[in-house]
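There is one chain below, alone, in structure tokens, taken in the form predicted alone.
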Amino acid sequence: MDLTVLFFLTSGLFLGWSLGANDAANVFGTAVGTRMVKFTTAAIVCSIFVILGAVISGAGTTHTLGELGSINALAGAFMVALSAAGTVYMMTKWGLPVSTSQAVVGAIIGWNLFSDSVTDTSVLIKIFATWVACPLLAGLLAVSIFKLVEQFLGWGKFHLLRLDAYTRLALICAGAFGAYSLGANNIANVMGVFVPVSSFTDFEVADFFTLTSIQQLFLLGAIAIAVGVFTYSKKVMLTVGQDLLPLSPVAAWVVVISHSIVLFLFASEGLEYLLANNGLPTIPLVPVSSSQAVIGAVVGIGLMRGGREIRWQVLANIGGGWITTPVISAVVCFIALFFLQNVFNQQVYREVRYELSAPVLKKLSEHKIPIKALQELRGKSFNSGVQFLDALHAKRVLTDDEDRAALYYAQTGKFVVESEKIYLLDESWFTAAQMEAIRNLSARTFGYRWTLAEALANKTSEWRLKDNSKVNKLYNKDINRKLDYVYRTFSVNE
């Protein structure tokens, strides 16, 4: 592999170590901050959990910063990450546990800024729903599994030393559980930026399993997360776990099992289809802030028991981290980007274009979208999103969805169905006829991702999106997944 690619990650781990040395805390500062649990037993145990989250679970919460600005360069990619890892590392050595979330999000909408790209703002959205949902949730789940426990403590009539024991080994169980939640969630802040321009390909381990290239990724970035658990979490494991509210060791594992159930109902992939073939509504998969959910569920605590217990401005502090997080990164990202482009002459973004052809136009109106005002804009080319979504709302004729539609099927590009390529596919991620059908266009080149698409989807139905029903929603997030795949494996950069 280049030297290049391997310099450029090294932000990408080192926000992975500024995770773990900041939200390691998260899973077991509680158990940690009670004596309840060794630091050098929780180190262990983390690391080799969340490592175990983020390579088997770890794909569910990436595509959905994916939708929210996709990162098109490598040395782009590299100054996100290093953005968002040098903001939470600064807060940090403060002793707050911040949100890598928050940051990665903030990290990413700067480079929306500098490289004038469009930031979905329905995605921006739910991603910021998720944030105020997030902490609300753990605290309502802390205060019901809470009495739960008290109720059972009751009933039991558990020796002292007994109970002790028992107590140990939960919060263990419960940090193991939390460590892969968090893996699982928040590989994404750490390594998602990079999914789009990886150069990594599949390859196999013995004989036995594949390794995807994102995959190979998110075992990096958990391997980093690991050694910041061990070098430098235990300030921000003290933090949660004594200054904000005294926990007893039980509130603590109340604490810890709430967090990993926030985590985990965020990033579950196999609850997502199971809620969606019933028909009913789907949790968003998005990288939560898990520090939000230890901080939800200790004040729940603490309000349960009337609030008086609470340290009001260790609380304010970590709020006011929390609101700041995201717009130092953005911004701190942005000044970065421009010192590398115009000083390290390094190209932290790739120009894309969109054009409003008579193709473009066609299939617009075959969707029901006006475009009789559009026809001034016939055959002009434009150099960014933003230009282009400026020119359409200075037409005042479409509403928000078909401006996401045009956005779309306007964007140029050039990909080149290579034989040599579709060997590098993992075929075990394509049904039969899938792969027969991209076999089938070898060699033919395509000027936009959707005529790609529809030549595929031409070949066999099973490249064919369904109407958008909640049973089928799952069935077109897999389609669309394989296609992004596809569309990065046979994109030519000119």
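Rigid core here is just the name for the largest C-alpha set that superposes within 1.5 Å across the two forms. Numbering follows the first chain given and starts at 1. Predicted model only: the values in this text are computed from it and were never measured. What changes on going to the form predicted in complex with its partner chain:
Once the cores line up, the CA of Ile51 ends up 2 angstroms or more apart between these two forms. With the core held fixed, Glu420 shows a CA shift below 2 Å between these two forms. The two forms, fitted on the rigid core, differ between these two forms by less than 2 Å at the CA of Ala394.
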The other form holds:
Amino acid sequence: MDLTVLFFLTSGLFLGWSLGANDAANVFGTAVGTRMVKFTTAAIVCSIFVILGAVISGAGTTHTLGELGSINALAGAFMVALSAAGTVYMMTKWGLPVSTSQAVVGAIIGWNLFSDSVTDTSVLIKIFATWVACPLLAGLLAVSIFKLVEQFLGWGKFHLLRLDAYTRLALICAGAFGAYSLGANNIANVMGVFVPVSSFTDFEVADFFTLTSIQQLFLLGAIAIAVGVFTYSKKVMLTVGQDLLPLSPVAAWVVVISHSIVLFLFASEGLEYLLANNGLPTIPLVPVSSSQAVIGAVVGIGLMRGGREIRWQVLANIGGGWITTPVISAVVCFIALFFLQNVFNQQVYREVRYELSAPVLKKLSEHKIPIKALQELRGKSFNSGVQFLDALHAKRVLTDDEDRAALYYAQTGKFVVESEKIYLLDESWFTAAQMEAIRNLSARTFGYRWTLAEALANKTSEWRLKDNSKVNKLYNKDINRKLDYVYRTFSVNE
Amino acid sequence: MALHLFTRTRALENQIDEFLDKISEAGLVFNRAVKLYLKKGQGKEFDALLEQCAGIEHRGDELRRAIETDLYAQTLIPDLRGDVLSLLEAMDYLINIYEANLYRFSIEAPEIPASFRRGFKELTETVVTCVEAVVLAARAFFRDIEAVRDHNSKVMFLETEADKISTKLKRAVFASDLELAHKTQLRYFAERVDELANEAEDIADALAIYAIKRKI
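Given the form predicted alone above, I would also like to look at the protein as it appears in the form predicted in complex with its partner chain.
After this comes the whole thing, all chains and molecules, with the earlier chain placed first.
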């Protein structure tokens, strides 16, 4: 691993540290705030499970680079991670629970603005929706669970000390589960972008256990998260568990469990697939964030008790933090990219070209996009997504979906299926037929992503996307992830 | 770790139960001792009961200290620890009053004329029942929070009854032909016995607040 890569890796580690410092509060904040679990115990349990989650489950999704995956230059990814980490650090310093992934998305928007790339409006809608829908759902759920627990405890008549022991254990279990998910879901954001440049080698521990290079990289990221938990998370934990509303230990558990259920029910594509596959009505997927869910649950319980105990000033600060996080992150990233590019002469993005060639227009018409007005642009090349869309919109107003289709089909590139690169692919992730299809395309070159995708689909049905339905959603997502991985592997810089 | 947590919790639950048992026991012994004193005056039997009560008080102190240390050492019930400690100390004070009163009988050996013995007996029975009601309220605080209110209302009722009996007794004492010093001594004993009911009422008041806090 050369020194530049090592240097760039530091921003990932900083982001990991920030994630630990801030997001650990979502799973252990109420437990520590109510003094049911000592901070040291919480930090140890949290660190262990974050590391396990990152190394065991996180590594399973290493082929996705997390949200930073859209950034096409390492220096750019470095700055996006650094800006997001800096923003989260600042918020953590003020004791405000914020969403690390929103900070990352904010920084990506800064990168998009700087590199003239198109920001998908659905991302912005997702952020706004998370601010409103997620706390609302968590609050409602917390109130319902609170009522049920109240009934149950009235019926169960547990001894005060027994209840204390059960609650303590439940808080630790819920926290450990939350920490595991935190590690598994967020490690891709912290380290994913460095996977292709990692030069760790697999090593075997006592013949029965192998730590892959990716797992080693993720272990490093997870250790950074753990260090963040130990060194800096206490303040945010106390804001969540103590400052906003004084909570009883059982209420603290209700908060943690409501937050986990909201994340599971409203963000789980696996559950949606399971329900759809069995002909059951599905639960609408809503963008959720663990910080927003925890605060929503605490406020829900506070409102149920009449709202007098809620410290509204603290809540206003938290809400303000949510809104400013992506904005600050975007602005900081934009300015920092400018310096990185112009002062330090680093390539922070690679130009992405768009061209409306005849095959692209044909593809667009297949998608029922009227191409008559677009014919004038035929053969023209554009140096950025924004320029390309501006030119399209000057001719004809397109819907968001049509914009997305146009950007996908018109983006040019060079993809060479070199046999040496085929060996680099993680075969275990693909089916035999999928690997065979890739091998059959050996030595071929493609000018667009979609031509490569179509060539693969022509070789085997296992590369084909299915109809756009809830049952097929997970399948299609998996295929698209694999295709992204294939594009990245065979992409050649011109 | 979880197993250890539950074993320790179970042990502590047992200690709290035993501590509350000791208060009930002390009440039974006190009741018997006062009745015996009223019937036969001081004697070996009375001394044996006094010794028994002192033993209970000693064990009660041991249990209270052990419970308090465990609650702190294991940082259990962080939100209610202060309340539980205050409760245990107040309950322990009840055993102290039982013991101190028996010592007073033993040291001062007040002469209780036959006309007042019924009043003293009635007062003793009422205060012991009142303390027993507060013991039940304390047990309910640990196990069945909704029942605290029911037991508390009994405590309040019995405390008022004890006040009435005590006032009636004191009036009768001062209306009698006894020496002033004798009257004052009997009033003193009536007040000391009645103190148990007053203390029980204070504990019940505190328990009502603790119970609200204990609700999740």
